[in-house]
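A single chain comes next, written as structure tokens; it is the form predicted alone.
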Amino acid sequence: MRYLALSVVLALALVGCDEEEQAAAPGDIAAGKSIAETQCIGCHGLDGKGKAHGIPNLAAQVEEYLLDSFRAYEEGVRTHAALKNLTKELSPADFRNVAAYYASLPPPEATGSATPDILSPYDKGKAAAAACAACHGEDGNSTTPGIPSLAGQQPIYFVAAVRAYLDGTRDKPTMEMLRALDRVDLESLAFYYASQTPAVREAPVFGDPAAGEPLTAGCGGCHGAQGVSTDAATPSLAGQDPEYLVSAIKAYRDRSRHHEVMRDDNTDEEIENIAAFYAAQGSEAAEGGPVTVQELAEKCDRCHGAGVDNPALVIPKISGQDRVYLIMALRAYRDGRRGSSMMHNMSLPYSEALIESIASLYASQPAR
């Protein structure tokens, strides 16, 4: 499943490892403490706990990972002005000593009593979908003529369509309720609907599906065979409400909706035949179904979990790490602003929602 595959990428998001085993003299903890008192205390404290959200905890962190991080800042693989300047002031031995000092400290104690939000994007989307059910159906399968079904729809397209309604590119006043959703909520809603199974729809009372099929020859390149899209940014048309399809196709034809590709000049009769054909086709969910954050964490724990000992990899501890820092780090790997031999950029539209959920889960765990 594509979503689970993404979780493997997320699980490795903080690895930042060097494939060659590093050989160096042991660090001098006392010397490292002296350096930390003058160079690091302002942000990371002498106890290794970040002084503000977004600053990572260094206490009890893997020593070799801390050294790898220093090198990444020195080489520009990671970007931070203060740390870049610090790499010019300190010697390799200094870095080894500072890493040894912070690695020797006990894990930071958790602070605050707020319960973090560790719902999966699916769960968040399901909760947000309650406001949509009256029009689009409990699971996104609309039974109201003229109202589109959302079940199984491609997620990038869904997000783009909602934004088009909100910015006025598409005119639908009833969509104003979605202004209350932030980016994470919207991406979660997209994943929830993408995971629902589209219902089989009866043939419409208008149009000729047989006559409509040859007219869709130019549509299949984008919308897929029989209207089942395999592109997250292109909508599936199979099993869609036929009246909605008619109104949408006419809107593109008449230029009340704008798309550089959707410029066909079909007649009203031809449009009805196209809609009748697509409405009668079976569809499928764009995503494979609900996955909990805990299930995703099982993938992450293969590298980052307690008891993992692989000397070939330099893997940081992330349990109990600052939540905001984890979010920032995951975004940096996703966007290509941090390098790692084991990382791939994330591409799914709800990646922000997934990042926040994973970060919240690990930040809520006791540091070790």
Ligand code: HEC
Second form
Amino acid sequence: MRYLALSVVLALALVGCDEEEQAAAPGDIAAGKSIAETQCIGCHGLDGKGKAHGIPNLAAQVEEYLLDSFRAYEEGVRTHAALKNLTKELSPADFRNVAAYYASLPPPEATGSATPDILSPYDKGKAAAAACAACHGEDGNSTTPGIPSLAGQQPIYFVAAVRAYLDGTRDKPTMEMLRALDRVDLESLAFYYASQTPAVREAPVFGDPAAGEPLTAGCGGCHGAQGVSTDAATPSLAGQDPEYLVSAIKAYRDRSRHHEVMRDDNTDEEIENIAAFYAAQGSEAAEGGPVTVQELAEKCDRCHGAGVDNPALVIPKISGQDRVYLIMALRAYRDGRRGSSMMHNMSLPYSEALIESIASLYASQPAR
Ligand code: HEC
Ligand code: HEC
Ligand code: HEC
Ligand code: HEC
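Switch over from the form predicted alone to the form predicted in complex with the ligand, please.
Whole complex next, starting from this chain.
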């Protein structure tokens, strides 16, 4: 009985001691290595280099960040089945040790294989737009009656319009070439065109702009004052080709083009007047113009750059990280699948095109 009591007291003392030790003790690199050898080697390697695309490099990563990541998997802020299971199997001391081990390794060698694809979305879009210029004009300013200008157009609307041709919602036989565009091409084109300055048009030969203006009283709430939209999903009408405007408004009226909010019943003459009014309005670009990926990276480097030391934040190294993993991580922040209000704010505006370019840039930099 005395022995039992004693052993209980001892056990309690040991537990207390153990907890204190856990809070303070630095990770044991050798002990961490043996965990890595049994539990992590298959995916992260013993050298901390991801064994496949999509698996992050851990070598030389910020130790405190590695520990934060475990907590995030444990608490479900980040979701990944294999990691979640590991957090159940390993003790807090195991985590500290294995984090210390990976953090102590030299950074992974640069893969140095493929030339990085770090063309900015703007440049990608500009290159792709060459195929559209014959009809939509240089820089998207159409000079062909009946063909819409794309210059300055709102980017989300642009993408939706192309999708509508592809899925047949907008029943027009033109532009088979749109089928060849993938999501990145499309967003790059949208960004490029949105950044172009719409040309000023003369009042068209038909219609009366002065008579058209009062008829547009109910349009400005969505299409913006004088047809310059400030909503990325609603098209700008200002400076648009007048014949195209006429055919589009008629198409909604006649139900050959469908949209729940676009169904006014104006006469042909009224429609011509509305088109004349909008065509003659000055417009402006919807996006800020050429942004290079390098310029964007300057923003990221305020936190992720070499030598940045912000004691208030635990910031992971991203240079030399696996490209596919970077893409997945940025998408996860953008889509709200990975908690970090800070990174969410940073990545929310980023389209697929920007995310891929910026991931290529960081993956191509030497790890440090
Ligand atoms: C089955 C493969 C697999 C195993 C085994 C595995 N991991 Fe991972 N690990 C991954 C993948 C995939 C991710 C990326 C998950 C995500 O997108 O959040 C990851 C992410 C991580 C992260 C977050 C890194 C970052 O940059 O945010 C850490 C830390 C980590 N693993 C540590 C470990 C440790 C330590 C072990 C062994 C105890 C281990 N992992 C075992 C596949 C694995
Ligand atoms: C053969 C001439 C031609 C070519 C080449 C062409 N387009 Fe078009 N495009 C048109 C015509 C005509 C329309 C108007 C169709 C309609 O009435 O809906 C149009 C409409 C559009 C619209 C809808 C604009 C709006 O305001 O709703 C988008 C977006 C578009 N084109 C994108 C492209 C892109 C991107 C390319 C190049 C990859 C391209 N087009 C190549 C003729 C062309
Ligand atoms: C409630 C919001 C709303 C109002 C009000 C509205 N629109 Fe629209 N309009 C839209 C949206 C959204 C689209 C894009 C629909 C689509 O994808 O077909 C659109 C599309 C259009 C287009 C086609 C543009 C293009 O590039 O193809 C024209 C032209 C147009 N509207 C004219 C008008 C006119 C004229 C009025 C007023 C009489 C008006 N709209 C009122 C929301 C509105
Ligand atoms: C204000 C500081 C700050 C800025 C600016 C910033 N980040 Fe981050 N970033 C963080 C923090 C903090 C984390 C860790 C968040 C977490 O635990 O998920 C992080 C995490 C990441 C990760 C995940 C790394 C990994 O190993 O899982 C990536 C990728 C990333 N950032 C890329 C970027 C890019 C690209 C930019 C610029 C567009 C950027 N960050 C701008 C602070 C910042």
